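Presented below, as C-alpha cells, is a lone chain in the form predicted alone.
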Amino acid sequence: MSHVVQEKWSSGTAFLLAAIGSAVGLGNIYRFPYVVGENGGGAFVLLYLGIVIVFGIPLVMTELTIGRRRQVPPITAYTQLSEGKKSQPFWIFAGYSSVITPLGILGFYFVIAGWTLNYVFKILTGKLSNLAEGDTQAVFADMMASPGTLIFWMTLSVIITAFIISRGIKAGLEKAVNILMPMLFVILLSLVAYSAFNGGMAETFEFMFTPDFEKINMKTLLEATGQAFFSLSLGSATMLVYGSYLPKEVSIPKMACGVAFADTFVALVSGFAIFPIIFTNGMELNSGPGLVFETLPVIFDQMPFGNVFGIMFFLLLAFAAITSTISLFEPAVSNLEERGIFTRRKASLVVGIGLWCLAALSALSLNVLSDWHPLAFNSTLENKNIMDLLEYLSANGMMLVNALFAAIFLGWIVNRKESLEELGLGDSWLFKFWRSIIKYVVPPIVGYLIIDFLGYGLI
C-alpha cells in the first residue's frame, strides 16, 4: 500500500539547484551553441527564448503540479489523480511510460557519463598532452573500440549516482547539487572570462546573435521546440519526482521560471566558453563528440595554462552528465520505495544493477556488437545499434509522448480546482492563460512533433 512521501527539500533553493542539475546536462554544453549557429543565430535565440516562456515553463509547472499534487511518485500520482475517471487505466499506464523512459534515457546517458569521467582521468594523468588533432581522433577511438575501457568508465558512473540516489533526498541528492551546481557555475564562468582574454568574443557574438531570419522555417521551429523540451526535462518524470518532494510553500510558477532561465542561461553562457577558443585557434568547426573529445583537448595542450582549463572543462562536462542521471535515476527509485517494495538503499542496487545491465548492451554495441541492429526489419530503425535505438525512442520519442500525455491529463482529466489550488495564483489572468497553453495550444504542437518523430512528417 502507498504511503505519502515524507522527506522534502529543505528550500525552494535546494530544488531549484536539483531541478537545474537535472536540466543542465551535456547537449546543453556543447550541443546548443552549435544548434544556434546553424539555424539563424540570434533569430533562433529568440525563438528558443519564445518556446521557452509560452511552452516550456507552463509545461515544467504541468509536471510539478501532478508530482506535488499528491505528494508521491509519478505511478502513484496519475493514480490517484484519475481515481473516478474511466480513463484511469490509461493514466496509470502514462504514470509508468514516464517512469520507464527515463531508464532508457540511462541505457546510453551513463555510457556518455563515463566518457567524460575518462577524459578527465586522461587529461589529469597528462595522457592528452603534445597531441595533435589526429592524435587525439586515435585516442578517442581507442576509448570507444575497448569494451573494458567503456564498461569500466560507465560502471563508476553508475556508482556514483547509485550512491547518492541511496542516501536519500536530503542526505543524497540534495547534498550532491549542493556541492556539483556551484562548481558547474564557476567552472562555466572562469571559462567564459578565459575565453574573454584570448579573444575570438566578437566572431563568437556574430556567430551566436546574428539574427538570420532566412534560415527560419518549419523545420527550424521544429528544433527549437524539440530542444527546449529535452533541455528541460520535459517527459522523463523528473520534474514529477522531484516536484512531489516540494514543500507546499513554494511557489511552482516561480520554480518553474527559475529553472527555465537558469537551463538557458547555461547554454548560451557555454557557447561562449568554447567558440572564443575555437575561433581564436582557427580549428574547425563541428558539433558532437568530435568538437568535445578530438578537437578541445589539442586547444587546451596549446594554450597557456590550458591543462588547468582542459581540466576544468571535462570536470563541467562530468557533474553535468552526474547531475543530470541522478535525476533520471530518482523516479524509478522513489516508486519502488513509496509502494514498499524495497527500502531506498535496495531499490537503488536493484535499480543500478539493471541500468548497469542497459548500459553495458549499449557500451558493446559500440564495438564487439557494433553489427548487432535489433531491429533491422524496420527501415527507420534498420541501421541502429542498441544505444542509438535507446537514444532515438526513449530521448527524442517517449519524452514527447510523455509530455503530450502530462499537458493532456492536467489540463483535460484533472479537477481544475486541482490546479488552482496548486499553482497559488488564484483565477488570475496567468492561470488562465497557462491552463489555455496547457489545453489547446501543447498538445497539438507537441502531437506534431511526435508524428514527424514517427517518420511522417508533414513538412
Second form
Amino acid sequence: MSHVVQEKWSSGTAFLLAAIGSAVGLGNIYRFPYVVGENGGGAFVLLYLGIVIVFGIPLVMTELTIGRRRQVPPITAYTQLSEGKKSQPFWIFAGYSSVITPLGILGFYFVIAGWTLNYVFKILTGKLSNLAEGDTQAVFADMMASPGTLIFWMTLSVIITAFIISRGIKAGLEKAVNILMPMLFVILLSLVAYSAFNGGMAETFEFMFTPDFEKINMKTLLEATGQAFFSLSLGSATMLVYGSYLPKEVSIPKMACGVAFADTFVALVSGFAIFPIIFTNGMELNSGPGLVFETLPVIFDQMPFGNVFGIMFFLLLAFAAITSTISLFEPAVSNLEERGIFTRRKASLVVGIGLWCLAALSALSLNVLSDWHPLAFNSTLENKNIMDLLEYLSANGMMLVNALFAAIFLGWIVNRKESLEELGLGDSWLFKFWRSIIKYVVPPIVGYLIIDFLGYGLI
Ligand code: PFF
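Write the structure block of the form predicted in complex with 4-fluoro-L-phenylalanine (PFF) for the protein whose form predicted alone appears above.
Let's see the whole complex now, leading with the same chain.
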C-alpha cells in the first residue's frame, strides 16, 4: 500500500527534541499549574507523578513500539500488526480513532495557541502596560468577545503549523524543534531564576509537595490521569507517528523515559515559575485559565523588568504550543501521504483548511455561538459549546480510549515476539514488568476510568 518511503529522524536526539516538543505544551505551562491549584496542590502532584511512572512511561513505550515496528503511519500500523487476526476490522477502527482524536484536540488547541500569539503581540505593543487592578480581566474578555481577533490569531497558528508540516520531517519538524526547544528551555529557566530571586519558593514548595490525601477521590484520579495522558501526548497517534520515524537502532525504553522525565520536569518547573510570583504578590490563586491570562499580566506590569519577563513568558507558551500543534497535525498528513491520496504539501493544505473550519467554530463558540449547544440532548453535554465539547470528548474521553486500545493491542493481540525484538530489553525482568503493566494493570484501571467518565452522565 505504501507509495512513499517514510523519512526518518536524523538521530535519537532529533526524535527526543521533537517528542519532548510534543509533550511539553499548553498542558504543562498553562494547564498543569491551574489544575494543581484547583485540586489543592501536593496530593494531586504526587498522584500525578505516580501515574506518569506507572502508566505514562509504559504507555509511551507501547505507542512508540506500535509505530516503529513496521515503520508505517498509525492506521497502517494497526492494520499490518493485526494481519490474520479475526479482530482485524476492530483494530483498523482503533487506528482511525487514534488519528481522528488529535484533529478534535486541534479544534480547540489552535484557538488557545492563538491566544498566546495574541498576548505576545499585546505585550510587545504595550497593551498590557499600566493597567489598573481588574483591567486584565477586561483585556481577556475583550479578546474572547472579538471573533475577528480570535480568528486572526488562530489562523496564524494554523498557517505556521501547516507550513512546518508541509516541509517534511527533517526540513520542517526537526528544524522547527531545533530552534524552538532550546529557546523554550532557556526562557523557562530564566523565569524560574527570576522567581527564585523574588522569593515565594518555600511557599511554592510547600504548596506543591505537601499532600492532603483527603483531597484525593475518583474525580481527582480521573483528572490526574487525563492530565498525565494529555501532557505525555498519549492516545492521539502522535507517539505512534513519531515512533514510526525513529531509526531502528535507537532504544525505545530510553526515549520513553527521556520524554516522560522532561515533560514532568517542565510541568513542575512551570509551577515554580508561576506560583512564587503569585504568592509573593499576595494574589489569590484564582483557578482556571485566568491564572495565566489575567493574573500574571497584572504582576508582570508591576514587577521590575516585568515587561521583559512577560514577553518571555508568552513567547514560551507560544513556542510550547507550536511544537505540540505540529505533532497533532502530523498523523493525519502522514496517513494521507502514505496512501498516495495527496502529496505532503497538498495534505498539509487540505488538513489545514479542514482544521481551520473546526477551530473557527470553536473560536466563535466563545462569543457569537456561545449559546449553541449541539449535544444538548445529553444531560452532561447540554451546557457545552463546541470548544468545550471538543476538549471534553477528545482530550478527556478519546485519549483514554485510544491509550487503552494501544495497551490491549500490544499486550494481548500482537505476537509477544514483535515487542520483544522492538524494545531491545531482551527477555529480562524489565521487559516482563512492562508487559505485565500493559496487559494487567492499564486495561482494568483505564477501563474503569472510562466507565467512570461515561458515568458522569454521558450515558
Ligand atoms: N502534550 C501536549 C500538551 O501538554 O500541551 C498536548 C498534546 C500534544 C496532546 C500532542 C496530545 C498530543 F498528541
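The term rigid core refers to the most C-alpha atoms you can superpose between the two forms while keeping them within 1.5 Å. Residue numbers count along the first chain shown, from 1. These figures come from a predicted structure and were not determined experimentally.
How about residue 217 - superposed on the rigid core, does its CA move between these two forms by 2 Å or more?
Comparing forms between these two forms, the residue 217 CA shifts at least 2 Å.
If the two forms are fitted on the core, does residue 226 show a Cα displacement reaching 2 angstroms between these two forms?
Yes: residue 226 shifts by at least 2 Å between these two forms.
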